[in-house]
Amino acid sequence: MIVFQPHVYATVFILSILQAFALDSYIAAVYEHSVILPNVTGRPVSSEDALTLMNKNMDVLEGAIKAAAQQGAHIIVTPEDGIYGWVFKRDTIFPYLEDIPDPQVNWIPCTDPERFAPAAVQERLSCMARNNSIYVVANIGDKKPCNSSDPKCPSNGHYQYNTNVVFDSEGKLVARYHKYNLFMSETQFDSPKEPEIVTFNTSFGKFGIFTCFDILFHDPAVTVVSKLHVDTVLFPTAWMNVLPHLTAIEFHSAWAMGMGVNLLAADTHNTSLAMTGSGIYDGHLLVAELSSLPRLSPTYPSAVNWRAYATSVKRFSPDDRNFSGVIFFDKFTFTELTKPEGNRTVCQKDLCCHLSYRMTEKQEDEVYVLGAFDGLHVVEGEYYLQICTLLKCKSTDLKTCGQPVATAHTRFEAFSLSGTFGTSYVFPEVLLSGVQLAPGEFQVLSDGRLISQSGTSKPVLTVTLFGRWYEKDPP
């Protein structure tokens, strides 16, 4: 299990179960589910067979929902693809889809299952919520008919959407969200014409919702927080971990801290695809107490000027021996940390990254570098990044710098990382040996420095400022 930073505004999960006695807090739960997948035949199954598989997964989810309710949880989030999996084409997923109405219809499927088209999955989820008096967040598939007058209507006459649904403690459908930023392999689904900004209010706070890959883009992720001022984001995901910067626990906790909200992230659990990282493992349930109004918390972070410090100092120790390396297909500029302490600068385009550091227990067979990337990422999607990173190389061969590495032995007594960012959306990440977060061991200063806080750290894998310059994304 992973322990996250204890501050309320940055909390994704806490590993103890707390009782909420105050009106300004609530208890939330997430469940990381090892999804029972369908057999891959390449041919559509019957709707009956599809429902049989989905019921097997819902049997597991129902156990988690009951356990969460018994521990006092007000809401539980379950993973993306948690009811039928992801091994589909457009035609093979169709038997698993239901027509999900607009929540404005004021519908409780558990008590009125025949009101709309066949909706056995929605009925069962509604009953889970109603019977356990808990809000239930789940990810299912929505189908919407279209006709030939629509030039974009798919050949089967239906749009198909990756969809999150929320049922309140009475079983009423209160939210429906269609995923907008589809991952490159999600060819079975359509993207809605415009991003949907979905929120709903409860007696314990205002919630927003989106799905997995959406978190890397401005819409809906930034808009739902910065313009609609939600207190908590609900985040079903099927996140495939990518070291050194995009492991689930690392990026999701950094995003929560950077945006100043609670993030309830429920990941699927499939180690063969490196899918883990709700902060829980092996199908365990996790329950935590969160602030209903994090912006009113005395620990809520002050505004950060992410370029203030970096633009006020002279460049540290420029090095003509800078070299290039690749992280997740992006070409970084690196400079090696050749001494156990010092000051370094590395630049790429308009981004200069500054590092002051002091190592202890430096291992001779471990190499660390400072890296900068300022450019458009174009692999599984197109989005503009500015990244400053201190990271451990896979070996003493500098050609391995940027390759995945999960363990380290070198400790840092102190570090201070900053950059001349052009964006105000910068997410701080510190990842320790064993792919663990660093609770209480760093802080962000208002001038944009990410600094160590409590003396000698545990062995460090990466210290990163992950910037997203949304305005430079392609249309």
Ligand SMILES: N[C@@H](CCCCNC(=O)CCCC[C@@H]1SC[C@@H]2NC(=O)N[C@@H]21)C(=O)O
Contents of the next structure:
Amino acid sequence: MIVFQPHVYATVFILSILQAFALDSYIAAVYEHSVILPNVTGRPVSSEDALTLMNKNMDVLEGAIKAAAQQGAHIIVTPEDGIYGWVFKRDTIFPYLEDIPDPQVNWIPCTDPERFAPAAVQERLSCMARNNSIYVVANIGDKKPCNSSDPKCPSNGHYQYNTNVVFDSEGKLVARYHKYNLFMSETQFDSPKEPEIVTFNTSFGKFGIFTCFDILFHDPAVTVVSKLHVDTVLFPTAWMNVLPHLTAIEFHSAWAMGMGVNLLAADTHNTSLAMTGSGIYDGHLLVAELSSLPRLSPTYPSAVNWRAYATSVKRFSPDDRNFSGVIFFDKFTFTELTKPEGNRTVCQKDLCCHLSYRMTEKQEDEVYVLGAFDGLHVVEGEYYLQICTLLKCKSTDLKTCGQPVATAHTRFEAFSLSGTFGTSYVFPEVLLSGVQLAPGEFQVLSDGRLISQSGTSKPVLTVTLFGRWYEKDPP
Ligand SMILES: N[C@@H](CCCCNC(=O)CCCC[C@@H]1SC[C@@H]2NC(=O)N[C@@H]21)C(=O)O
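Output block for the form predicted in complex with the named molecule, input the form predicted alone:
Okay, now the whole complex, with that chain kicking things off.
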């Protein structure tokens, strides 16, 4: 990964990604943008003032787009809400919205700005793509008029959508995606009636696209990958980090690995809201048995039978020392790792988690537990989880197990984590001290074991198999 000279508060990450089947490669960039937020949020502003604010953000994005293009990037992704921010209600966002046509109209806003309704933002983004010969992915607001003949038409006569747009290297609008799984705070937007499965082809591969909270749900995220067989997913996001399992870089890299696709994640940068964490994740699921084979076109779900190993072994340890704890409002069953090495099992409902581990030097003031959760998560949305997790507790008090922890000193020489998952969508997370990833330091075997054989470069915060059982989500 070539890192640009720091630009504003972030850097443009560049990575050349080996194209799966064509065996050519392309250069991808993601930009983590510190969004300049409107200073008036209590009332709608004029469309001129709205455009002034959006131009301030687009000035910064233009710098990143030029920098990426100069480094030969073929495509750059910029963050969700990156042009106007997120502090809006339904009425106050209206001046920032434009009517974004279906890409089938075959339109280059840069060379034909008057063809449809006023589209200053689309024109400028299109020109950035065209003038720098680079694909530009951005997130802006779409408005579609409706009337009383449509019973669902909102009170102000418009549907308002959180929208990703993609302009190709000539500035043509080639994709438009309306965010389907809105986060609870996004009252300024509507959700489309059906999830949109949006893909587009380029000379350097087939791309899918969705936004932020979408990544936790089956549609469109899993469908666009498992049915449309894209190689890379474009992912603008404004993600608020939640340790120990839902920090941006941790969950997004695990999702890319579990789904076996590349993921280009551009996050907003706002540390006071715990918003940070972009990345270019190549979806290689490091499966020892498969690495000798050429990477075939993606097969979904991944070539892992997540329950194979865990259902083949007896429980390593009895339940007698189990205790309960809460992680992000979900009640886990824990068991403490009292010895520096050993085999442990913990079960909750149909999920049994098995762990074999060897610590290097167990720190007296650090406690690690193995936890299991099999249930419906119901806070900030409803999604069914099956989770096996090895994690460090906040303190030696077992009541603190599950609370956010960002540093650790205990190293593990080896670990092997597996679970009797009912779902085949399991995302492998390894997070190290300092909230760092561990690329290449662990593997997932085809029998479902998440293993490290030679230890990790830093002490461990958590090793987790994060399962999503979509069929058990409420309708
Ligand atoms: N930050 C703004 C609104 C942001 C809207 C777009 N952001 C998302 O959709 C991010 C959702 C990330 C949620 C993950 S999963 C549940 C967990 N809870 C979090 O807060 N982060 C994670 C605002 O809310 O004002």
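Not measured: the values here are computed from a predicted model. For clarity, a rigid core is taken as the largest C-alpha set superposing within 1.5 Å between two forms. Residue numbers count along the first chain shown, from 1.
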property	result
C-alpha of Ser457 off by 2 Å or more between these two forms on rigid core	yes
